[in-house]
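Just the one chain here, the form predicted alone, laid out as structure tokens.
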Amino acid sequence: MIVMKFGGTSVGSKERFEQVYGLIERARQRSAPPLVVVSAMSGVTNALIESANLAVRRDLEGALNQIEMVRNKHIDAVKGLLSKEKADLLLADLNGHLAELESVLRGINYLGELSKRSIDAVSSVGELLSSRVLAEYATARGMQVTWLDARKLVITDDNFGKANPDWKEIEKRAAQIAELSKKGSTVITQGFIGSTADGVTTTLGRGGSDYSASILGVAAGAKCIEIWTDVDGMMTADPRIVKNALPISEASFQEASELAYFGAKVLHPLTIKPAVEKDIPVKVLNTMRPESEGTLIQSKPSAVFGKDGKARSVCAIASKKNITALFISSPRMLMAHGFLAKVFNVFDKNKTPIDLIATSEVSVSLTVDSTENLEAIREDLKELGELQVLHNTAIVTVVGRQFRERSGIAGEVFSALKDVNILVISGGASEINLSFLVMAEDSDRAVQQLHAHFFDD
């Protein structure tokens, strides 16, 4: 049995919901039926989280339109898949949830306050609806399928917006979508909702889909785990900024790990963590161009050549901006022991994630991409020295393979970029992994100049 998750864009509309049982259908003649997992249907999920806050801001009427569109994008999607009798049907359903929608929203309104559980139990709407349309879009076509509310299966803890999995109760609940497709039924359910052991509807962060389909492929015991997207899989660097850019058919975990918390947005970082640790191969493929070959991630893949006939040693150029840098200088750091503990003790009270770090004798510098807790975090470190705060910066990362092994990676990066303004430099940390800090307005001119140096052969 395989994993097929499909974006919100590879269900955007009827003609996708079209495309996207066509692959289901190729995919049931070549082995077992595959688990599908699917994202709320595209603009879904934003428009849900906007219904929220126009909410909580006393706009019921602005909130109720959000609704409305929401309910309209999927009356025009059943309209065209379904007999009228069977749309009526699954419309009446659909009404359901956008009914339960509404108290909530109601009840935001009247309270004028937004929880974090409450904002779970709005933007998981979407995925419900999507999963339900494209059942009953396979059963009308012959298709054997059974729906599973991914809330059954995904138990989690209570942290509300970015919930962590129990990994122990979800594979005891899992074994059923094994059992099903033994017995020739295509499971469809929900990427990125969950909930609490009590009932309670939690979601896995922003782009979470990703992770349920990886979460309930191991748990399920899955032999590939396929991220359907709308483009032709990683690339050698974002094709928005660089125009060349080149597709990667192979890349390790830790590649594509590395990529895709750096900014590689084709994949959600989480993703990669549950098929390591089970050896389960990743494909990320194009819905609109299934024969385009996409890439294959997995833990030992083939080297790649250049036109010269040698293996490349660097696999991307990924960009991460908004980032926020710190700059902490303390003349205590001197021949002290304990200073980077205090200094970390802060972010983790906080609960604020580091992304890059560089120390000398009396400073630290470090980045952080989230800005949620800055004020707190200021004031903690102002007790251990003076602090400086520089917003508006990215961060630009080379990913290779075996950097230690190899001499001269640092030189021609540098190289490459020396009429760019370096402001951190991260290295060897990991053996695949250079990454220094910019100013924004620089990253994009600087993952260019490095593609150029290493892909424009």
Contents of the next structure:
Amino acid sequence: MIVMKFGGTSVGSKERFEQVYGLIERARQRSAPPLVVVSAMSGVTNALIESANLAVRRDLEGALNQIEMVRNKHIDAVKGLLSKEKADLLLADLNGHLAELESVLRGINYLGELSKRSIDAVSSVGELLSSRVLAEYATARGMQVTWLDARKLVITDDNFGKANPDWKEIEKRAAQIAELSKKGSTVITQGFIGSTADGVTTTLGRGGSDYSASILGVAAGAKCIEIWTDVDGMMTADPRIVKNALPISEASFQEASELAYFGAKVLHPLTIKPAVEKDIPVKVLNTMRPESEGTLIQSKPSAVFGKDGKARSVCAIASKKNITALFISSPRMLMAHGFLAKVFNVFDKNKTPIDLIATSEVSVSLTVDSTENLEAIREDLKELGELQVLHNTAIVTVVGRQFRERSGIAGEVFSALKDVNILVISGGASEINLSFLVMAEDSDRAVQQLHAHFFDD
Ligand code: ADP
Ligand code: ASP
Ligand code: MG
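Can you now output the form predicted together with aspartic acid? The one shown was the form predicted alone.
Zooming out: every chain and molecule, the one shown earlier first.
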């Protein structure tokens, strides 16, 4: 059995649902029925979150308008896919979910309070709707299908908005997936959503459907996890930033993880982690161009050769904006021990991961992605030295192979960046990653210049 995960654009319209059905049918002809994990239709999760924000700002009408847009988007898709009779039955079902959502929004509006738990209750609805549409359509086309509620499969802790899987529970519950597949059924479920052991809805974080696919794939013993999206695979750069970015045919688990972590949105940063442990290959494929090769991510990828016939040392360039940099300087650090431990303690205490770090004799520069606890961090750090905070920066990352064994990569990187001011450099911690910090407005230019240097023949 394999997992096929379809992203928002892949289920964005009537035509896309038809295309997805065709891909599932093709997979069924090749081997056992797949486990299908679907995202919400494109734009729906954003609209749902917006509805919650409007509701809490006492704009109930605006909130309900968002819900109408979501309803109409699904009505449009369903109309073209099903007979009137079947469409009416399905729409009654979708309206049930939307009615529940409306009462949550009225509650948020009435109380003027929006907790992370309520945001999860609201944002989880998109996947429930899209997966119902796909399941009913596939059934109408004659496919044997079982729709499962991911909230009964993906049990998580109560870290709303970014919940963590409870592997033991998930493994127990996912056993039925392989059984159903053996009996000829295509299991269709939702990405992104889960629930606590007590049945309270949670989400795995934005873009989390990829993570759901790998969690469920690993727990159900899948032999491959396919991520079907709207581009030809993982590419040498974000194609929205670099027009001539190239698809990468093969990447290692580590390369793909680094790229995802440092901003390649095509994969949720945690997708690869479960797959590595069970050594399950992950493929990134294009729903709109299924004939394209895509990217195969596995433990030992083959070397990638450039047009000059030489093995490429750089795999791809990624960037991540909205980064906050903190610069701590303290003469007390000079020759002292334990200073860095104190700095790390502050971030640990405030539950904030550090992305990049660089140190000198008397200063530490580091970056964080989340500013949720920044005020508390600021207060704590002030006790350790002088603190400067810089917002609107970006991390640019060059991911490649065996950088430590290859001389001159750093030199090449920095000479390619003709007029970009580099604020912090962090390389060497990983053999395959060289990252640096720039102002956000310089980030795209830096990616373009690096891409031109390493990939334009
Ligand atoms: P889905 O809805 O299928 O999950 P996403 O929008 O989450 O799709 O991710 C796919 C998008 O990721 C692409 O359309 C592309 O714009 C963006 N992207 C960013 N970096 C990369 C990269 N290195 N390779 C491929 N796509 C990338
Ligand atoms: N629908 C969710 C989001 O937009 C999850 C996903 O697409 O992966 O974040
Ligand atoms: Mg995505």
